[in-house]
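Given next, in structure tokens, is a single chain: the form predicted alone.
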Amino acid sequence: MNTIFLQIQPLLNPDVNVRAIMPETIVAVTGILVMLYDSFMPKQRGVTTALSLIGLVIAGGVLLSMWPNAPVTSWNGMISSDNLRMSFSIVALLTTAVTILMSSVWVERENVPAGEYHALLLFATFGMMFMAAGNDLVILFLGLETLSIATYVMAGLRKSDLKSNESAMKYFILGSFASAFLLYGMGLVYGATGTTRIAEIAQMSGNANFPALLLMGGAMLVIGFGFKVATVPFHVWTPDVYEGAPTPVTAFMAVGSKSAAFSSFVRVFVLGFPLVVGAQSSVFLHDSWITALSVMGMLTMIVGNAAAIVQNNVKRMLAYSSIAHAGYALVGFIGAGVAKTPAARDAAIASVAFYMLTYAVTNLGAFAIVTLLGQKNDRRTDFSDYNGIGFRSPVLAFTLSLFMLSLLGLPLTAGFMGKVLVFRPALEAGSPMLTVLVVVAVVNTAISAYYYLRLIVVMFFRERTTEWTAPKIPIGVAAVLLLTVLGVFYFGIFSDGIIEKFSKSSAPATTSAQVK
């Protein structure tokens, strides 16, 4: 009888806490309102833009007001309110707001249905935020699929463009395979542990019912998440999809989708598969995923940078650059996995979140300029199209140069602080393998200087062979450039407060009922 009571007790007391999911609810409701408004007033593009931005700002304010002093769970442990959720959700909201602003010129130029596009962005953001908040495998999968379905549609939003159609089809087919691997892996983990709650999986990992099943499930999850964050050898979709998709959508996928996938990846492996001292099966599982991700991280950095060097298209170059940056983020991820104390683990997780924030600010700024210069159907995105524009449009050229230097990791820029923070936990671990990983990361950072500086050289030291007129900078793009330039310098010089905010809490999680 006691066993039966324990099984039905969560149904009798579901621990409903509407405030815990209020930011996600605001984003979803805003998406519905935008969709409904667009159905009746399809030509009012400015209204849907304003409505979307207002909803994102309100959701961000509510999220900041919820920032906990200690991790809290609700909905029977399925939703977690901790620094991991808060920091990655901030990245998601910022990414979407900047994407909407930078898309204004593209929506006007391509005559895209703005309300439909903005609604898809908001629904994708809803999925991203649930991926960060989910403390249950089912919630993570639902958030992932919400994000994926919206991005599949956005990749093919330019219906008359064959490249966009190809991009959407490739992304859909390969994304479906990745989702299948994820779902199968989650099923195996559930079969091995008897639960889908990440906290309970962590408790059972040292005493799993079927250790071999748990190991197989973990391997499936590595494949699924590896596709979503574009790590080698699961990166093959990235260049073609990024090149064919509309540039603002490419920016959103390169930043938003990647950061959301990293939030779930970190939560499942760092918090769900920790090292349990004395449990042989847990030690084997932990060492296996640490080794696998270390090898993947090295390959991701090497392949991403080597392929970026030979690209002649700026969007493909940035696509391979995003693959390399996934490898850099994996260094901090692995550092969190081998951390010896909860405080060190939380600091390492915060470093990954901060890295994704700096990457978002820098990459979105670069893609905003590529969107402005690309013209209709992204016809002007080759390196040769940037020849000699440096002194004809100094504002665009100098800001794009700044973003390239930040992606490279030049001191006093956001990219430099991001890389320092993700490399430090791996070095502090004292493991020879992780030391080699950091060395590979530093060497690849030096290699990446070639293609980042190449774009600067092309803009300032190459002569144009065709006529070119500097485009006018619309208000939306100007706001994006101002925001991202300030962000690059602020996060590169005054980053202490953000880092402290992201990593201040390391106390054990409590339920919302206990807090009340």
Given for the second form:
Amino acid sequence: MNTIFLQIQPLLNPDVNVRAIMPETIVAVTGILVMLYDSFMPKQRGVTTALSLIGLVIAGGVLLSMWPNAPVTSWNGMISSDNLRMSFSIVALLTTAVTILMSSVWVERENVPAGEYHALLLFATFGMMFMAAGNDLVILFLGLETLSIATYVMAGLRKSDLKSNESAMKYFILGSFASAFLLYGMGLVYGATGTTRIAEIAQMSGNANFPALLLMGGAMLVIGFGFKVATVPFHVWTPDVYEGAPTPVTAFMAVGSKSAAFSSFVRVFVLGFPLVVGAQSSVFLHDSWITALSVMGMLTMIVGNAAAIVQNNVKRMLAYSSIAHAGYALVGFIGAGVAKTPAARDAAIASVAFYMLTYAVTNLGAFAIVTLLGQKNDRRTDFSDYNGIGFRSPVLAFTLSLFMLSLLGLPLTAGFMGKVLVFRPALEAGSPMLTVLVVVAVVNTAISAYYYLRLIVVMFFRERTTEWTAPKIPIGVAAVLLLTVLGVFYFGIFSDGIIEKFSKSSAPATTSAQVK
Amino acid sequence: MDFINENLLTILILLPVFGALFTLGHALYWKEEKDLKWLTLIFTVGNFIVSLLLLGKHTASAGGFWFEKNVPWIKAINTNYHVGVDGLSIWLVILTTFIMPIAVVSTWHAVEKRRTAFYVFLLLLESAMIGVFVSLDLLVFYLFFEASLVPMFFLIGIWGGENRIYSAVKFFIFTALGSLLMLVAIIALYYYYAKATGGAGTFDFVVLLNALKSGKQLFSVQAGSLLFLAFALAFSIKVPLFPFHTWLPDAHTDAPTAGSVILAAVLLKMGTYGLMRFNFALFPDAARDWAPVFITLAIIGIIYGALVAMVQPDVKRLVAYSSVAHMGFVVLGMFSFTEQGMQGALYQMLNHGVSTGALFLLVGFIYERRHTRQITDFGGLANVMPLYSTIFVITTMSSIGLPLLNGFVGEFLIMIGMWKSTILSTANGWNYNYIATMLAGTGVIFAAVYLLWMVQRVFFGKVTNPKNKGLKDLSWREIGLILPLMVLMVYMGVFPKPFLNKSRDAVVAIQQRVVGQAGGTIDKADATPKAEH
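Having displayed the form predicted alone, please output the structure of the form predicted in complex with the partner chain.
After this comes the whole thing, all chains and molecules, with the earlier chain placed first.
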């Protein structure tokens, strides 16, 4: 094994399996079609919207049809088909579809080149789906870059607006920086294990050629992924970027990019760096990343919530709240990392996926309303702009309140189920550190009540002093609200089937590493 | 009939929800809000009538609960929609359904703006409150416990007084913080059970209880203590026990009358009910260990609440602080771990609901007339409003605990219970149980002081303020509103037997479990840590 550097692997016949990447292909093809259509027949917003939605729905249908009973890999182990991929891909498709629907009002108002925008969204989705499906560091990186580059552009779509430009620039520079860290980490891991396949890394992690390199690689990966999911202390870019970007794009970044990054993050760490009992280097690596992520998780929740309290802008508040939510999801993630049996680990991974799903539904709904109320250039996004609109526009105000309560995690809403599910695996481990982590999480939930309620307070308990007319709800936004409200209640009350589906069994060969 | 009997509790929970939807639909379709109070009244009265069926024929299940219903909810985490009542909860459910119509009628002219939302929230609140008292699955219990916050938050925030925003947010965050820690404890229990049995975990209270009763050791003594505290914190905030009481005066003062009545009559009872149902039954050892602390806090609450009430310039705030003192009594009785004390505590919960609810109603009446609650703005009201004054004084007497009125029975039982208790130490010739009882006794005297002093300043003497001269006495609606409460005060004071009989078995079972005569975990749990050392 020590000669791994010199070992030249025989060329393999590529294991081409088009069906395994069918959903991704459909999304990409739709993106290309949209772009082509737009260049020949520009300015037809309705058509590109419909085209994109149809593509997404077909991709979703194909995805559902190939939901595996047991994990399988294809393309020589580069693509995996397991619950981790399936559930996160569903979140990705859902996010994009909802984003497209809610953008309709904004696209019209700001006169955005709709074709480009929709094509970019689809390409980003393609990247997200590969981040969920990739079982190889290289594939993950490809997916990540596809997603990132599309998002950099979208953040700057409001070309004439200084804030939007600032947002795109910041995101681009810092994002590239993080990608570099990530790539460096991948390189080091490759150096230490001689492979980029997650499953093989897992087997090698107890038996690495250079344990120190592996550890450093892991640290770099934590930094890179930490940036992408916006965990403290790598979160500083978030508020500015989220505030400056057009609101639908912010929604997409806060939900889509984050959940996609989580899917890769979970796969690399939980499945790639598992605990191999008895192997010194693996135990050390595992302990290190669990501890690092626990500390990061606590900081993320505390800083995210503390900063959200003092915001006066709803978009910034949601940005900080999304930081805090990354912290809650990390709790489930760490729970997956310390799970003692493969079944418990899969359940924990499913809980993270389910959490991202509930978070997506809730947050997208909230952003849709913020978009609608924002008016041109997203001017009206301060708390004071929401003063007393509660009974002027009861539908919008009550649905927004519902989303706030769901973000807060109140029972009967999706957020509650999500929180219960991510806290469970961490408590199951029974270690004091994780118990403290969960306690920190719930205390933070109580703190977060302050700023979520503040929006409700502003809308319902204060009187409006200035003129305000309720906006008409366009059909796209109406569809989004209907979907998300139903989703919030459905996931909160009837989540039985979905949780079952998400946790049915997942994860390929890595289990053997644990068995060894 | 069988169908109704089998699903009685579900009907009780869902009827108000259905009423809320109906009310909303009515308001949206007819675009007017005048009839909504009638609709809401019909639904709440209907729910009250349905709840009376609880007193009828019933068969106890294996777990000792009546009207039990257990259907799976989310299989993946093994949580069930499991409801049932027993002697402990049955009166609280009926109290809830009984108070609701009264609360609705109290809003007849008081709520002018945004009536649709008001009645919808009121109905949703009712179903959440009933849910709390009947759930036997910890997660479902938590769900209702938290869900009851939202309607109340809106009720205070939209229809409340001057400081309503501050009070509403404080109310929400205080209670949410406590209950979230309880959630952690609930999930931890799930895994303790899974670990002990080697199978799946459970949130089912009855299953957990049976496992504990059969001598299974689910958790270590330290863990049990922590779990106990996590539950107790949630409930202590709700009760509220000193020093967690600071949200109460604010919430009470700023809530609309109906909100205050419900808050005092029902919401606070969730705390004491939870302590008795979950803390005592699941963690009897920890309950005994921590009893001195809770007794001390309860006594501080009794005396402190009374002293602070004494100096309040605002009548409603005064009643709010009297709640702190009264609920201190309830906690004291529970932690005496004697049959009398615990029965008295349960009885006092009902009494407090009736008499403090009535006090808040009465304060609401005068506020509607004068739009002030400052004691100094009144004086000599007995001359202009004789009927109102009579009723007010009787209610005050009930609250103080005059014999033949309900308050007396409860407080007397609690004090006997505490006197006979053996939970506090009797070392060095000092029987601390006696001392605790005596200190609590001073609370009764203080109660007489602050309430009678307030009565004297508000009702007696000459009418000093010209604005009070033309005040109208109670209307028929108001008399009809307060009458059922007055009847109950007298009835419960003279003839407490039916109430106490119904609850005896359940209360004694809990008491036996805590004092460890029913074959519990006590010996084993006490023995293990020593073996570990």
